[in-house]
Amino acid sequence: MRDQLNPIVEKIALLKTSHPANIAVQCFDPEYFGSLDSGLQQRLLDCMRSGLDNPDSEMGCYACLVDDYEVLRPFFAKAISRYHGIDDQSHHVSDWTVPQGDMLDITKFGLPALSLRIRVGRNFADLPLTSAMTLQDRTSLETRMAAVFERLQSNPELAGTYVSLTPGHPNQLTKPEYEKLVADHVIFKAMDADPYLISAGIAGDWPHGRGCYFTRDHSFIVWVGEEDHLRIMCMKKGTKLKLVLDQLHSALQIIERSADSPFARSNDFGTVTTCPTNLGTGMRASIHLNLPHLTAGGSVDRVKEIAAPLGLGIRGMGGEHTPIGADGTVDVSPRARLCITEGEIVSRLYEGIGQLIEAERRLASD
C-alpha cells in the first residue's frame, strides 16, 4: 500500500511548487502523512482528491465524513487557519446577538428598501457529507427532508413546495420547470458538470437526491443534496437586516427540531461544512447596493478599494465571477466565516453599507 502511494507523494511535492495558490496542497506534510496508518492515509487522500485532480483549487480539500476535521485534524487545522487568516489555535464561538442591539434599519443612511439575502450550510451529524455519500444516503437525505417540510407547512412564513430532480420521485420537475427555477435563481445548477465537485465525489450519483423547498414568494428556500446536505436561505426586499438574521435563526431551529438529528458541529471550528471555507458560521450575508459612481466605466476596482478593510467581498449580481449590473448595482458580503459570530456578519455588512454609500455620495457632489 504504501509504495502504491509513494507516486502520489512524489505528484503533491510537485505541485507544492508549480501551485503555490492551492492551499490543501501547501498543507500537506510528508511527515505527518506517513505517520498515518494505510486507512487514514487513503482518508486524507480522499480529502485532497479534488485538490489534486484540479492543482488550480484554491482551497483544494472538502471534508467527507463529520469528524475528519476532528481526526485528520494536523492538516485541516493549518489549511483552514491559511484560508480563514486565524491562528491554528482559534476557538470559534456561536452567537445570533447583534452587538449593537437594534434592527440595522439601512434607512439611517437614506436607503430604500433593498434586496437582502442570508444563507447558511448545514449537515446533519449522522450523515457522511455529499463528498462520501452514497446512493442509498443521499435518497434518505431526501426522505428525511420531504417530512421536515411538511412540518413547516403550518408556519405562514415557512410554508412552501417541494421540488425534487431525483428521477420517478412524485415531486420531480420537468426539464424545463427545473431550467427556469434555475434561471430565477432558486436551484442550483447541474453539478454533473463541475471537475470539482465531480472530482471530490460531491456531485455523485447526479442528480438523485437533489431537490428544493420554496415559499411562494421565494423569501425562504432550502437546497438539499447540493455542496451540503441542506443549504438555507432567507430573502427579502426590506430595510431592516436583523428581521431577516431572526427569521433565519427561528428557520434553522424548527428543521433540525423536526429532523430528528442534530446538525454537525465541532468544538473548535463551529458549523461543520463539506468545504473548509464555510467552517464556522457557515453564513453569507448579502445585499445588492446601487454605486453607480464607484463603479463608472463598469469596473469594481474603487469599490473593492473601500469595501477590503471593511472585510467585505464584491460580486457580480449573479455571484461569483459574474459582471455588476449595468447601473452599477453590486452584491457586498463579509468575506469572514469563522470566529466571527452570526451577529457579528450581519453588523459588519450593516456598517459596510453605510462607508460606502457615503463614499459615493462624495463622489458624486464632487
Ligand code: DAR
Contents of the next structure:
Amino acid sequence: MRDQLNPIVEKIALLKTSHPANIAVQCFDPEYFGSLDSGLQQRLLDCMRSGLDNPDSEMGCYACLVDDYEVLRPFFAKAISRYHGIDDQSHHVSDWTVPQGDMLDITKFGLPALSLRIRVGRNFADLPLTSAMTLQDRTSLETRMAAVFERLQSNPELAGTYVSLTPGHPNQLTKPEYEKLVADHVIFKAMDADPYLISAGIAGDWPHGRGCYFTRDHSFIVWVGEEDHLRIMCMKKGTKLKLVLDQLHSALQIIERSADSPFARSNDFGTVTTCPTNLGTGMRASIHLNLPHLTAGGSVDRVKEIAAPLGLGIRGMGGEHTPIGADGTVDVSPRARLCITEGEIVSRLYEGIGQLIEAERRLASD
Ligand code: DAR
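Having seen the form predicted alone, can you show the form predicted together with D-arginine (DAR)?
To see the whole picture, the full complex is given below, headed by that same chain.
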C-alpha cells in the first residue's frame, strides 16, 4: 500500500510549488505522512481530496470523521493555525455573553432597523461528517431532525415547516418550489454543482437527506445536510444584535436537548465542523450596510481597506463571490471563528459597524 501512494506524495510536492495559497498542500509533511500506517495515510488523503482535486482551494481540506482533528492532529493543527492566524497551542473557549453587557443597539450609530443575521454550523457526535456519510447516515440525520422539528412546534418563536429535497419524502419540494426558496435565500443551492463539495464527498447522494426548516417569517432557519449536519440561523430586521444572538443560543440549546445525540465538540478546537475554517464557534454574524460613498463606482477596495484591520470581511449580497448591491449595500461580517467567543464575534461586528458608518459619513461630508 505504501508504494502505491508515492505518486500522490510526488503530486503534492509539485502542488506545493504551483499553489502556495493552498493551505492543506502547504501543511502536508511527507515525513509525517510516511510515519502513518496505511489506514491513517488514506484518512489524511480523504481529508485533502478536495484540495488536491481543486488546487485553487484556500483551506484545501475538510474533516471526514469527528475525531480526524485529533487523530491527524500534527497535520490539522498546522493547517488550522495557519488559516486562523493562531498558535497551535491555542485553546478555544465558548461564551455567549457580550463584553459591552448591553443589547448592542445600532441606533447608537443613528442607524434604522437593518437585516441582522447570525448562523452557526453544528454536527452530531455520533455520525460521520457530511464528507463521509453513507446514504443511510444522511437518511438517519433527516429522520432525527424530523423528530426535533416536531418538538419545536410548541415554541411560538420556533414553530415552522420542514421541506425536503429527498425523492419520495412526504414533504418533498417541487422544482419550482425549491428554486423559489433558493431565490429567497431560505434554502441552499444545489450542492452537486460545487466541485469542492463534490470532491470532498460533502455533495454525496445529492439530494438525499437534505432539507430545510423555517418559520413563517423566515426569522429562524435550519439547513439539514448541507456542508455541516446542521446550519442554524436567526435573522431579524432590527437594531439589537444581542437579541438575535440570544435567540440563536436558546434555539441551539433546545435543538441539542431534543436530539438523541450531543453536538460534536473538541477540547481545543471547540465546535467540530466539516471545514476547518468554521471550527471554534462555527459562527458567521453579518449585517447588510448601505455604504454608497465607500463603494463608489461599485468597488469594494476602499471599504475592504477599512474593514480588514477591524477583523471584518466584506461580501456581496448573496454570500461568497457575489456582487454588492447596486445601491452600495454590502454584507459585513467578522472573519474570526476560532479562539474568539460568540459574544466577542457579535461585539466585533457591532464596533465595526460604528467605524464603517463613521467613515462613510466622513466621506459623504467631504
Ligand atoms: N473551497 C474551500 C472553501 C473553504 C471555506 N468555505 C467554506 N467552508 N464554505 C477552500 O478550501 O477554498
